Amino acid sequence: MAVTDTLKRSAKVVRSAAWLGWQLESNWADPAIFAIITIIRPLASLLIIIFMFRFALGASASADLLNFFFIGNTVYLFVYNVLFGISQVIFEDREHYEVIKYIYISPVNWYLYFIGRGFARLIIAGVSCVVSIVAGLIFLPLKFNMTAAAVPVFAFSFLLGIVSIFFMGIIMCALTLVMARHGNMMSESISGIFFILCGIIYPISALPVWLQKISTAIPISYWLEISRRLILNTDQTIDAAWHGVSTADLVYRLGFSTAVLFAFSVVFFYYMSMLARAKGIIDRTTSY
């Protein structure tokens, strides 16, 4: 019954902390306007991408190579929204709210409350993503072939690479925590970072070999290259870093390295809430 009750109120504080964010996204704006907003938003980062393609690489843009850019760039939607909104949520409550001492004195776990207010940049993201997919297969010559056998590994896997994601997001709140108002720049840097070494625009094996050997360490790139085998119905991608690795190997090293990012998440992000209160910073605002 005990446990029972726990659950019930773990859940009831990520849905209300989830319907919070996406207030606070939306800007309390009318629903149908926000949503004709997060329709639009995707197909204009499409447009970017199609010119980037053709104008960039020209007559050596191969179908291949369109499917493995294209399909990085959609699954990176996931990345950047998450990882941006859950570490920013500590900026926007105590630096232009101010409420984040309410919040932390109030009855909820304050780890769950971080892992709701990802939510709302998770169903933005979630909207580009299925705009993307389907402007793609209408506008572009992309492929997707992916068999009915292979729907429940892809949906695995998928979900795999969002909670990693989240995990992720919450050591780097838990970072912001003791950080100035100048911290929010971590969150595109390292964003940025993992645009370059997981494969996103171009293959790992393009990278020097020292890189490759950091790239292949990190969950996102199995993430990646798993969505991309499944979606094409291939054995392998064209990123020969992955050649000689099964799909299978892959969901295993993403579930081992998700297993692990939850531990630490949760050890750090107690760990850096303990240390922040104990300099008496957790309210502390930088403005300037």
Partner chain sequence: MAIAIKTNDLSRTFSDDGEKKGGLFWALRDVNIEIPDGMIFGLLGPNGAGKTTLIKILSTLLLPSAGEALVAGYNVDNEYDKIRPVINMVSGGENCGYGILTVAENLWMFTQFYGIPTKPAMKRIKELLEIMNLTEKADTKINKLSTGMRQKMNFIRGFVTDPKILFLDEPTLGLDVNAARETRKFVMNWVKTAEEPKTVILTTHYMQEADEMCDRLAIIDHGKILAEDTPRSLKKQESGGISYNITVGYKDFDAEGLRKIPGVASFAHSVLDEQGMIEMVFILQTDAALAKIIEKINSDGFSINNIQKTEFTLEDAFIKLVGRRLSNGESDAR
Contents of the next structure:
Amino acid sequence: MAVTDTLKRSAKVVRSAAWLGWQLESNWADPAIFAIITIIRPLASLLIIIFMFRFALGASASADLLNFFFIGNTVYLFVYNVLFGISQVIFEDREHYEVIKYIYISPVNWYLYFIGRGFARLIIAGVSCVVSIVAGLIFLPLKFNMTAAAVPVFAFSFLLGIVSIFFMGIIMCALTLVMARHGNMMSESISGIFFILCGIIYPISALPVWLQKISTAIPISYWLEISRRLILNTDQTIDAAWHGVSTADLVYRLGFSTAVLFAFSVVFFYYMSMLARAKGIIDRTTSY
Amino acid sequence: MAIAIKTNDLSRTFSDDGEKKGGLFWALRDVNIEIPDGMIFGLLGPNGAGKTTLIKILSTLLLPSAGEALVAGYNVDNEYDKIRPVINMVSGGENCGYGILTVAENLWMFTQFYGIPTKPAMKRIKELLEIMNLTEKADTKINKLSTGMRQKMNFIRGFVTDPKILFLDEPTLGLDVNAARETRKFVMNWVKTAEEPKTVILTTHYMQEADEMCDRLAIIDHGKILAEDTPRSLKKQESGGISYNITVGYKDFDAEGLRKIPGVASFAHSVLDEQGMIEMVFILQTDAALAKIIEKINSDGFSINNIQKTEFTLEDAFIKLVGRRLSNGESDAR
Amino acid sequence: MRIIGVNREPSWLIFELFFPLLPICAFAFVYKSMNAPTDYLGFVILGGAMTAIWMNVLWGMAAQFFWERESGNLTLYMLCPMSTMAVLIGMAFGSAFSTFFRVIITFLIGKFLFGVTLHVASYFWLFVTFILTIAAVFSLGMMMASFFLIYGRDAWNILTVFMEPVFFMSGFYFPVKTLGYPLGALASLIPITLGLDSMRQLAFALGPETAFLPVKTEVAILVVLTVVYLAGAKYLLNKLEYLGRREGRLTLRWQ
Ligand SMILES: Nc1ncnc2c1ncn2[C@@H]1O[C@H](COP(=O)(O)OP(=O)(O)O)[C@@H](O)[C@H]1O
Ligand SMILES: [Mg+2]
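In place of the form predicted alone, output the structure of the form predicted in complex with its partner chain.
What follows is the whole complex; the chain from before opens it.
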């Protein structure tokens, strides 16, 4: 009984936080701007890649390369939106809305609150993803051939990927809590680092060897490679860094690292919020 | 009667890297208070006295450096999850809230953090908006509200979760006279008419507010509690003398010299800029001291503008304890 | 005149230098993965360095404006629009230090991480185009800063939305010629576009092959752009001052 009660309450917190997140994201003075941002951004990044191809390779761009780029870029929409979105929550609540101390002293489970806020970004990422896929299928010679048998694995790994992004977002929230205005810059830097390291628009094997070692330890990299293999129905992609690693192995790695991230994010968030409480900086706003 | 709040030698330091490296600044020092259920307890003190720091510790926003604080019987250090459901806090003079949500939506959002079902939450929000004359703004986005109205909304936010213990940190700061009066009335009424005992801890640096609202009062300065009692007995206890208010019409008058005159129990002064005058408040042990004061002023070559024997107020009690005035133009007598 | 400007804390400076380098590296790796000529990597490095400067000016100026407003200084500056410009130019010099550092670091990365080599045709013209590009960027920055102040958060949002499309068009990632002439002409309104194109022509062996317009034509257009944006900035600042006087406000609340 108590368990279902707790679950119900938790679901309510997530739901209302998601509602709040959605209002904050979408409720701009002009809804047209909101529509544009979910459409223009992914299209622009797609265009950039297409023109880079055109410039560097002319007509000789191989379908393999194109598929590789496209899938990476599309999946990264989730990473960018959700990770960046969640890590902004502390910053926004503290600096813009000045509500952070009132939320902190409420009995709300902050962890659930962040998850809820992240959902709004997940929806936006989903829309951007659909836009990107539609545009890609119309304008690019993409060849997707995922088998029906691969769908459950794909869905499972996708879910794991998203969940791991949520946990990473919470870790960044924890950091923002103890940093002043750099929090904002930091989360941008980190999503920039992932952009370089995780094999999003080029294979990890293009990186120097010492960077490859780091890249192949980040869950996002597993997620991307799994998605590519399953969508393209192949045992290996053009990314030589993963040659010799089976898809099942990648799924295990993703599952394991997500579990580790979960544990770490809980502990780390608890520790950082206590540190912030001890230092008296939870409601510290940046003064310029 | 149960105890709402109890502290034992509660202290809080901040590292003071502004002046000396490694130096410690004591924002609170060995604070011992005990607040029973069902009353309005005031913390009266000048800016920087440590009022907000104490409120932050009690509302689980800040950890103490030493000592112990119990809220509703639970330790703030590690039992905060039991404290949080029964408390709430409001700071005055703030512009908080989600700008693009309406007043009602903002308030509803916060009830969700406390797990209050939507129906009773909306009912309570409606009632509170009614009492605070904000009903017609319920569906207005708060970035379209004036600062005063936003503050009112924030004030309501504190009550909407029906806390057992409510912390109000200078709730009337920046409000106009009417709104401040409304607010005070509302708080007093809330405590008086509640079905179960409600406790309000109120900080203020307005004398009258403290006098009017509080059942008990602690006077705090430099992180220390200097006295704690009902406003009435504070006035009585400290009134070991006669209070005079003297105005001298010259700015470069050396007021500090008067402190040493025998018979002056306590003394504070402030410059009234517009009038080019100095206003002094004396608390004298005997009337005889007055003659010496007048004599000294005259012999210094200044003339007295106004002398008034005043009733002993909370402000006088404060001056006697703290050695300076609370409001306008604090002269640091220490 | 303001020299200290935005960058007061050293740790902040690290982020300022570090963050813009990330996309530069990412896109250099894209070319690397395509086995493109090293000069293409150089194009991205140069594009990234210039874009970073541009972003710094645009956002830095706008942000500074907000801070000045918070601290109440803005109303003082508003009394005379020319002095507002002086403040903005002062700020620009204030950020010159970090800008300079950033350019150096970017080129060091280009040289040592990606093995880019320069092949300068004319140092004189390279310098001229660089200075002109910066001038045009600053003029646009001033115009944007006043634009933000008048139209508040909506303006800010619109600009954020168009950031990627603008990056796409300005030639950060690939020479603007690839866009074709109509789009390229439109992109030329962004001052960084032609500046970059000229500098690539002047600094890289493969540069002339990818030229959009001849260097001298591009220089002439840059001069025109600078003048136009300066005039625009002046107009908007006047308007701002007018708004400030008439309505007693400088913008809507930032929330
Ligand atoms: N986070 C902090 N770091 C350093 N000093 C602080 C901090 N918070 C408060 N103080 C100092 O503690 C003292 C008491 O502050 P506060 O409790 O806000 O006073 P009050 O609310 O009575 O005006 C002040 O001198 C203030 O500067
Ligand atoms: Mg205070």
